[in-house]
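Just the one chain here, the form predicted on its own, laid out as structure tokens.
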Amino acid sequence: MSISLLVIYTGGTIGMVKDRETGALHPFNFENIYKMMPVLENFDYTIDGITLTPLIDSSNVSPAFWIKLAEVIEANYGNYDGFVVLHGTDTMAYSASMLSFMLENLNKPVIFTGSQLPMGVVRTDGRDNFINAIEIAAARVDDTPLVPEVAIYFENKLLRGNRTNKFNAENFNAFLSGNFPPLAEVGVYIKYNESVILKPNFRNLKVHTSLDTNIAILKLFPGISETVVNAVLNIEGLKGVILETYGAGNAPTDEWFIEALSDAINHGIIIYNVTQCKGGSVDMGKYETSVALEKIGLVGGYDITTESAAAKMMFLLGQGFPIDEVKQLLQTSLRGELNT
């Protein structure tokens, strides 16, 4: 039985090729994919493309942007496979943690991947990162899908999409996995970590569309001011925030610090504790200057990245789950995103 996948172009890097005239870079149609790269007729694959309009840089990535695109998989599920996402690498790790949550019993690879230099550019490493992430949306084990989650592939390396952030704006080894192994390792050969890939539950894919976006972030550092932390936590509206706090997830000791935060908490809102570090975990209690953090109620978020942290307090607000719900489920794992 022949696969088919559908490549999504969503704008970004990679699908920038040259005017043979002009010399000027221009988005390049994908729905023409064979067109481009002859080399995928190689593949005993069906490959269509579809490109997002308008087209976006990564920076400009919002809700309405997963949103559509998350529908688009949707509306196709049934037709293909897998599905390959092209997109600027400034917010993939966003748009790959949002995405995991919100394609419940996802059953089928969705890889996220993108470059660093235009695939109209000779040194590109838009063509093996397309031709990568290709094969391995395809790869399948007795007729079931191999990498059944969502997925950044990127210079010879696929990293789970809610665990990774991006860490290099020049290096082709761009995206960083610090808490969780790669998926797979390319080189002569795939190698797939079979044993820390989510397995397939073969339920019917349900889509969250529903997303909350008051929450804010908030990143500490030595001389933060009471006037910054205040204006903070008293943006109205405000239902989370992800405190960006130290090491194990240490934060200052200042009675005003803290009389700050337990004010928040008791008008509801959601403090997230997420480490800093690109490594590690939040261990609230570890030090005394997490000891107060844990009285006041800040949930911690363990070894969670800020982009899959941001991503899942968006997607739970959105459920309308009660706060002590929320609060819950921010501490367990629901795709991979966090080990506690």
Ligand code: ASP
Given for the second form:
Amino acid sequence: MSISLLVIYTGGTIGMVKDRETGALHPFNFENIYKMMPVLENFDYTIDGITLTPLIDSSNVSPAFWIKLAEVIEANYGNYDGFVVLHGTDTMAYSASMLSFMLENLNKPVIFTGSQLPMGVVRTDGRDNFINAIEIAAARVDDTPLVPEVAIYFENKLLRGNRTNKFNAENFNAFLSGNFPPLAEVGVYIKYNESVILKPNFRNLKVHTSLDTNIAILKLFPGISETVVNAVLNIEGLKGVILETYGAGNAPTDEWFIEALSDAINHGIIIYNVTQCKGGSVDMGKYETSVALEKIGLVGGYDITTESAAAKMMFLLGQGFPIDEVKQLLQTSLRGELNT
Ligand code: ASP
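Rather than the form predicted on its own that you just supplied, could I have the structure of the form predicted together with the ligand?
Time for the whole complex; same chain goes first.
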């Protein structure tokens, strides 16, 4: 039985081609994909395409976009063996994180990819990224997909989507997964790191489309003022804050600061302690500068990325769980997004 894949084209640099007359970049028409990349015909797979309109620069990604994308995957889930999502790189880490939470019991590959140079440029990295993403989405052992999770393929590496950040705006090597090894590395061979790839659970896909955006990200810096902290913590309707702390989850010990956080927690706001570092874990209580944070009830994010923390909070708050359950789930790995 031939493998069938659905490519979902959402926009971003990867889809740009040059207008022959004006030289300006504009999004390509997916119908012409075989004309543009005749190499695709060498694959033994059926490759269909869907264009999500309007095509967007990924800086315009929104919850409505995530819902649309999840619904397209849900509607086509029974008809395809795997999915490749062509997406701008700027917010790809957020989208891959969010889709990992929205798609519960995912048993098929959803591989995001994009590029730093447009497909219509001779030196593009898009062609290799696209071809390898296709190959990975189709990879199976017997009848079971090798990568039944949401992942990002970029410049020779397959990374778990909810473990990534975009860390370089120019290099072809643009994504980092500071706390989790690559799911696969690509050279002459595609070497899958099978021991770390999530295992399929063979349950039915459950798509969650209720998201709550009443969250904020507050990044600490030396000199941060009481006015700024209070302005964020007193936003009307606020339910959760990702507090980007230093190192292993440390923060200033000023009384006004601890009191502001404590007041917010007493008013039912969840404060999620996530490190500014790209590798390593939050460990509240290790240093004196985090003892009070633990005492007043901040929720430790372990080694989660900010992108994944934001997605997870919007997802959990959207499910309407009681606050204690949200706090507990924030400290539990749901899709391999953190290690405790
Ligand atoms: N601004 C573009 C986007 O994220 C950049 C890219 O695709 O790499 O849509």
